[in-house]
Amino acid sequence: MNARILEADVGVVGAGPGGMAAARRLAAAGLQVVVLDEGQRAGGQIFRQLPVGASGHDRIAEPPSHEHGHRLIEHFERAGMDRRHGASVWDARPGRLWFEQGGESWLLRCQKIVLAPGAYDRVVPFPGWTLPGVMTAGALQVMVRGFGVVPGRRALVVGSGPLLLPTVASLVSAGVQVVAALEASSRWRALRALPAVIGNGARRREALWYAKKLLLAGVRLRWGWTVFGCEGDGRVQRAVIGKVDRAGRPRRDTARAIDVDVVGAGFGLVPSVELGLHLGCASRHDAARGGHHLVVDDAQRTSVAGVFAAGEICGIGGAEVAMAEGELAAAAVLHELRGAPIDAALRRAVAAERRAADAMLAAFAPMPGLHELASPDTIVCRCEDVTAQRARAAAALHGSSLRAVKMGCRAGMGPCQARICGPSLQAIANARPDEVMDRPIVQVPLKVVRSETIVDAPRD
């Protein structure tokens, strides 16, 4: 046999918490589980843990969810299973996965595949947003809590959602001045997502533990304000920030400049969809969850047989949702394999879960006016370097699907694959705000990987 083929009963792609909770449950059950992560480290962007042998902040303030996610951690390593981190899946079929570690080109051949890839920021493009000290607020997070990296001295913390209050806290227990933090959404907007949070023990002490963390560090959170552009000479000095309308549009009339050196910009996030797309699963399109998200039934199976999927692949919902979600499907995949019955009671927990987490992403959901953001000038596509009025000109050339505007200015088209430029692209490009994203274009290799790894894949 190839030595780089193995043989399990089933893949997990992803080591968050919704891929540990399934691969812990499996493993318990007796049966053979490879996990497949691009981290280091298990925990993925939520319970990010410091690489090994870092010495990194000891005086980062962690949530009371992130207690259950230690145990987690601890849980699913003591586990016996096989955990392959640092691997990337570029290629897949229902029952195979491809994928390079430690530059090597592998194949996983396994009778079922669970899917857990989490999510990745969703950036909306303003004046300034490359410059260095800008960044996203998962971005962020990475440095401080997962590398112990102090980004800067007087930070700026702008979008809209649960990622803010999260950004924040890291911020200040790392000994940086949070001089604003604004929150596009209205106050009165957020209100509707009040009753799930106090219905949610969970989500009510996250609420009340980063509310005593703002008000210790003296930080107010400024609602109907975002960032209008940044300024600098080789890196960010000053932020222009602003008053939004309820859609999001900009009223330029408000606008007054801040001293900063760092700026964390979080506008929520959008589900890891490629790998679940590529392998034929059916989605849909729902903004509140983030945009294109794979459809699952009541046990997590996809449209796809031996295809399940778990967390924000599913639709933005956060740990407690990718945990109990995760549960669900290794709770399906041992029904199928070993005919174990499904708890009912698991059921009931995930969408008790879904339905906090549907509350609160309602309040937050995309504001279509933050694309106006967004100057002629503006770098649309960081990858390719394309500005806004370079992609309203394909589109006006080319037409206005993502596929037209791909190829009539190379948008999307560089090292990212449009995961950053993708979400806020059309909407730009046609200079219609409320323009809803094409699903996804997918190819292999799904992820960046060397030449070499393509060519010398295992042969099934």
Second form
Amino acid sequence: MNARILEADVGVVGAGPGGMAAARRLAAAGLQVVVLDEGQRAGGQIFRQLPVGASGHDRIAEPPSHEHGHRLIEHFERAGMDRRHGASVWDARPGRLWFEQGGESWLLRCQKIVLAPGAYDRVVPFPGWTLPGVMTAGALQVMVRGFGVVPGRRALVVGSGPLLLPTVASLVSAGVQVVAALEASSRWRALRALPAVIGNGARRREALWYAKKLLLAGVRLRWGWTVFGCEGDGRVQRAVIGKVDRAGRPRRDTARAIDVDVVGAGFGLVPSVELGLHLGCASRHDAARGGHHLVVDDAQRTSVAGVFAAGEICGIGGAEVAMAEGELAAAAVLHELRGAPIDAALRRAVAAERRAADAMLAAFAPMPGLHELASPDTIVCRCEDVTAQRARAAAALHGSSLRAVKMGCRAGMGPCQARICGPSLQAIANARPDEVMDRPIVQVPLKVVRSETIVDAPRD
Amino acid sequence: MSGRIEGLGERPVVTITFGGRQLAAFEGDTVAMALWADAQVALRQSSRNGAPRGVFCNMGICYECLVIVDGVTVRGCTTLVRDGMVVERGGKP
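Got the form predicted on its own; could you also share the form predicted together with its partner chain?
What follows is the whole complex; the chain from before opens it.
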């Protein structure tokens, strides 16, 4: 009834670094581009902008690399294209993207699709992680850098990987006391990342910027520590922290309690592959790159004709990788639509950025022992309130595949569709020592939308 | 406990109602962030034991911040405030 149909040469999903880089290049070449982004403003999670009317990002933590990002946002917003924010893509097939925007049902018909949906935080379940005030590291970043809201008075930051530093920096800028910043990886394991940081001018500057920021705030990053649990009446008030061994297993004898009113947890990122898997794109599992990610060729082509991918969906790599891959994906689209040659320098840039990112992330690959943080009655699936114990019982009864565990106890069958529990569900259900999970199971609608959106959707 | 970072420019003020109580927010805020700035951290009750849940991913992934706006269940972190908006705690996702 209220169906609306758009036509374009290219549909780009995501307005983070990868999507912006691809869309800008495509628009500059004269193609008709529609960008679908779930956020309210361009930038994605990494280059989050404050709402329209607010200003003063310089008051909030802005590392040197973000200048690059803000230049890209400016170019992207000046380029002639149809940018649609607040748009959730809930169904797709090659050449077609169905989305909901402002409660309306839309269909985008396009010749090529570029997927750049980004990533989200990996959080390992621990006792008390469902208390209000315990959230992902990314959630804290959005709060401070996206809205200028103060998360609390006393914060605990836990997890693993390079994103802990920006989280601490944002909290410090917001005037929050960071009581503890805990990296689960050991100092020695992290040393493997050092050559990748020192050997790259931009990453070196970035690391020094964060080191100075933490030093001035008096925050010391503790290696080989994590959170054992959180407690509180109606919201988090205390956290128990302690040391972990090299596999991430908690050393209970080291536990101690601290008073906090907000906790940010981020054990790396998970590629947002759902849309790609639904389109039928081939994927592969690589723990250091965040788990399942799409496989692309040397021009960002997925296994499905007309579908390209850039950034975290091809494996976690960070903003610089995403921008390079976005440029290359655009060049490949222009090659297919216009016969334009693909500049070899773009391929070299992608390869170089990927090498640097892989070297860094190898030091922070997921630690299987962290799954021992969950006690039997810890909720694993937050949507359906399924405990670790019930997930284990389901696996014992029905089998250890992701599908069997889901069917057996409803874990992962709520509205988030296992985006939050999926990466750790099998490990916890079977106490499996490895980190190789089954491919996520995806189904339409990929995002929760109004039933009218589905009923009114134009079928072609 | 919470509040706003000072000096980030002026945005028009809107009024929303949460659980029968009026509070001020800024245009461009999401419901979840307006409530957090007002120290409202419990946004829904879990389905089984009624335990409070609040902002978790803040980017539209986890559906923990479900609230009811004008009778429709929505994600608090992806829904922008509107002047006069009536918001209630969400329940089972």
